[in-house]
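The chain below stands alone and is given in C-alpha cells; this is the form predicted on its own.
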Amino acid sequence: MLETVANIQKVCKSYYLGKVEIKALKQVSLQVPSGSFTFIVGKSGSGKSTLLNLLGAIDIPTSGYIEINGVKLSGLNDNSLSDFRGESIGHIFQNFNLIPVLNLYENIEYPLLLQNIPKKERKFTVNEFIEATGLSGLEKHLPSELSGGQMQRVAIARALVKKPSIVLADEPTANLDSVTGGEIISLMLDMKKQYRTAFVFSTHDKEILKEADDIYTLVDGTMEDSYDK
C-alpha cells in the first residue's frame, strides 16, 4: 500500500456574500499517495481551486480536517501554519507568479532564503534543480526575457527546490500551447520519480488526464466517486 501524503476528511467550506451562505465544499474527503499525479476535476466554480486552497494551508475548512504528513493542519497556529506551508508544500500557478525584478536564478532561490538555508547549500540545490529542469545558461535571465514554457520550467523548480512532500498546480497548462503543455508534464512525470513528490492539479486539459494516478471530480463542491486510471 502507497504512503499517504494527505489525508482529506469531510470537509466543507463556506463563503458569506453579505448575508448568504455559499458552500463552495461539501462533506470531501479524499487521499494523496506519495509520488502520485492527482488530479481534481470539474467545472468551473465546481470548488477546485477552493480544495487546493486549503490543501496548501492558504485557507482553512469550515468543518472537517486535512493532515499533510500526518500534520492536522487545523491544530497549527498561523505561524507554525506559515512555517508548515513554506518546508512542505509546493505551489505552481497557470499565470507562473514569478517575481520580475528577480533572475531565473534568483526566483528558484527565493523559498530557501525564506528558509534560512545556508548559502552553500542554496548554490547546490537551485543549481541541481537549474539542470534538472532543462535551464541550465539561462540563470541571469529576468522572466521577462522568458518564453511561456521557461516560465513554467522556473515555476516547477522553485516549487520544487525546497524537496516538498506535495505539490499543488492549478491549472499548469492553461496558458501554454499543447507542445509545450506536454513537455511541462513529461518533466513533471521526471520529477516525481526522481524526488517521489506528490503532484495535485487541477485542470481542464482532457489531454494530460492520460498521466493520472487517480482522478477525483467536483460537481457543485461535492466530490463524485474517484477511479484509479
Second form
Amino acid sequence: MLETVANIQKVCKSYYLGKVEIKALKQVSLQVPSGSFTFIVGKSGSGKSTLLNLLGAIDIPTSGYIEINGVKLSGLNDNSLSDFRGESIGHIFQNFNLIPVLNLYENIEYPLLLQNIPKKERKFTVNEFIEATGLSGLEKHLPSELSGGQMQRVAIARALVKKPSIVLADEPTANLDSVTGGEIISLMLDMKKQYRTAFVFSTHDKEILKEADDIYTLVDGTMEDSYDK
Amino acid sequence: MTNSIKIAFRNTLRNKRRTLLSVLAIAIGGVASLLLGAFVSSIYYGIQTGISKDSGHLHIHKNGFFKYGIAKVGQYDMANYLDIIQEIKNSDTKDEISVVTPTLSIAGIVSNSYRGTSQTFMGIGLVADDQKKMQEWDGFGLNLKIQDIPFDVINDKKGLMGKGLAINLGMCEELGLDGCLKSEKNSTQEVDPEISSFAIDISSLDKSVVDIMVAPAQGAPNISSLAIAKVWQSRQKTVDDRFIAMPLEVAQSLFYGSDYKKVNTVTVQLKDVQKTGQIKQNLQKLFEIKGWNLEIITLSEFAPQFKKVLSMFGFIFIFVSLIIAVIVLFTVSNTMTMSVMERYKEIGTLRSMGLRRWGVKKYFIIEGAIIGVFGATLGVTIAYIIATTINNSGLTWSPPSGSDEQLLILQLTQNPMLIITVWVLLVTASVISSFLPAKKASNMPIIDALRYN
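May I ask for the structure of the form predicted in complex with the partner chain now, the form predicted on its own having been displayed?
What follows is the whole complex; the chain from before opens it.
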C-alpha cells in the first residue's frame, strides 16, 4: 500500500463577499498517495484552486483537518508554515510566476537558498535539475528571455529542486500550446518517477487526464467520488 | 544576506526612472543639508576665529571685575599682572598657550584741539607685539583673510583709532579719510576774547594729535596727548565710532598716573580652543596655590553673542534638516509603495516557496537602504563639488556678530561629523520610509497576493 502524503478530511472553506458567505468547499475529503499523479477537475468556480491553496498551506480552512507529510497544518504558526512550505511543498503556477530579476539558474536555486543549503550542494542540485528539464545553456537567461514552455520547465525545476513530498500545479498547461503542454506533462511524469514526488493538478484539460492515477471532481465545492477517464 | 542585497539591488533597477527620482530627491536633500551645515560651521568657526584673534580665549581679572568692574574699575586692578603672566608662561600649560598679554580698558573723552571736536571713547591699552601675534591665530585652519589691524603704530607710541571716531572728530585730512562734515567755523574763531590772551596758536598744533581725558582710578581726571597714526574700520559701528587703541603705558599713565604698573585684564590666547575648560581649571589651581584672588572668564562668557548666534543657526539647520528628512521620507515611501503594489504576485510566489514575512520585509527595507545609500552618497559628492567650487571662487562675506569680512569657506571636508550625520540621517529616513510599505507587503495574505496581475 502506498504511503499517504496528503490527507484532507471534511474540509470546508468559506469566503465573505460583503456580508454574503460564499462556501467554496463543503466537507471535502481526499488522500494523495506518495508518488502519484492526482487530478482535481471541475468547472471554473468549483473550488479547485481553493483546494490546491489549502493543500499548499497558503490558505487556512474554515473547518476540517489537513495533514501533509504527517504534519497537521492547523498546529503551525505563520513562520512554521513558511518553513514547512519551504521544505515539503512545491508550487507550479499557471502563469509560471518566475522572479523576473533572477536568471534561470537563480530562480531554480532560490528555494535552496531559503533552506540555507551550502553553495556547493546547491550548485550540484540546480545543475542536476537544469539538465533534467532540458534547460542547459540557458542558465544566465532572465525569464523575459524565455519561451512559455521554457518558463514552465523552470517553474517545474524550481518546485522540485528541494525534493518536496508533494507538488501542486494549478492548471500548468493552460497557457501553453498542446505540444508544449504534452511535453510538460511528460516531464512531470519523468520527475514523478525519478523523485517519487506526488503531483496534484487542477485542470480543465481532458487530454492530460489519461496520465492520472486518481481523479477527483469538484462540483460547486463538493467532491464527487469518481471520474470517467 | 548577500543574496537578499543582490535581489533588492536588482529590484531597484526594475523601474530605473522612479529609483533615479528617489535617489535625486535624497541627494538634493543631502546637498541642501550639507551646504547649510557647512555654512553654519563656517559661521561657527569664523566667529570663533574672529573673537579668538581679537580677544583671546580666557580673560583673567581680579575676582569680581567681570560683574562689577565697569562701575568700579579702580577696585579691580591687578598690580601683580607681570607676576601672573610670568607664572602662566612657566606653568604646566605653557605649551598649550599661544599668547599671554596684559590689557587695560579705559573710557573717557577724546578731543581734537585743532578741529575743536570731542567725542566719548572706549580705549584699550595694549602690547602691540602680543596683539599682532594674536592676530595670527588660526586654530581651525581657516586661513581667513581678515583685515589686518595695524598694531605697528602702537610700537611707535602712537594711537590707532576707529574710522567712525576719526570722521566724527573731523580728522579726515590728516588721516586720509573721506566723509567728514565741513566745519562751519574755524575753531580759532570760537575762542572767547576775554581768554584769548591765554589761547595757544591752534595753527601750530599737530592735526593728528588728540587729547584724551580719562577719569582715573583715583583723583582728578588725567589728560594726555596721543598722536593718531592710523585708522582701522571695525564691522561693528558701535566699536568703530568709539575705539582707540594705544600703548599700554599711555593707558596706564592716564588711568593710574604715576602708579601706573597695573592692568585690569590679562588675556590668554590658547593654541587649541577645545582645551579651554581644561586650561581654565589648571590656571585656577595655579592661582589658588599662589593665593591670588582672580577670576577666569571664558570666550563664551565674555562674548555671549557667540553662543546666541550659533544657537540660532543651529536651530535653523535642525529645522531645515527635519523638513528635508520628511520630504525624503515621503518620496521614498511613495517609491516603495509603488514598488510593493507592482510586486504583489511576486511577494505571493516568494511566500508560497517558504519565505517568511520578515524575509519579504527585509527585501523592501534593503531596497530603501540601497536607495538611501546611493542618494546620500550622491548628495555628499555633489555637496563636496559645490563646496570646493565656492571655496575656490574667492567669494567673501561678513559673518554675523560684527566679524570682519572674510573668504566664504564652507566647512564641509573639515567637518566629517556633519557629513556622517547627514549621510546616516538620510539613509535612516529612507529605511524608515520603506518600513511601512514593507510591512504591508509582508502582511498580505498569500492567496490575495497571488491573485494580482
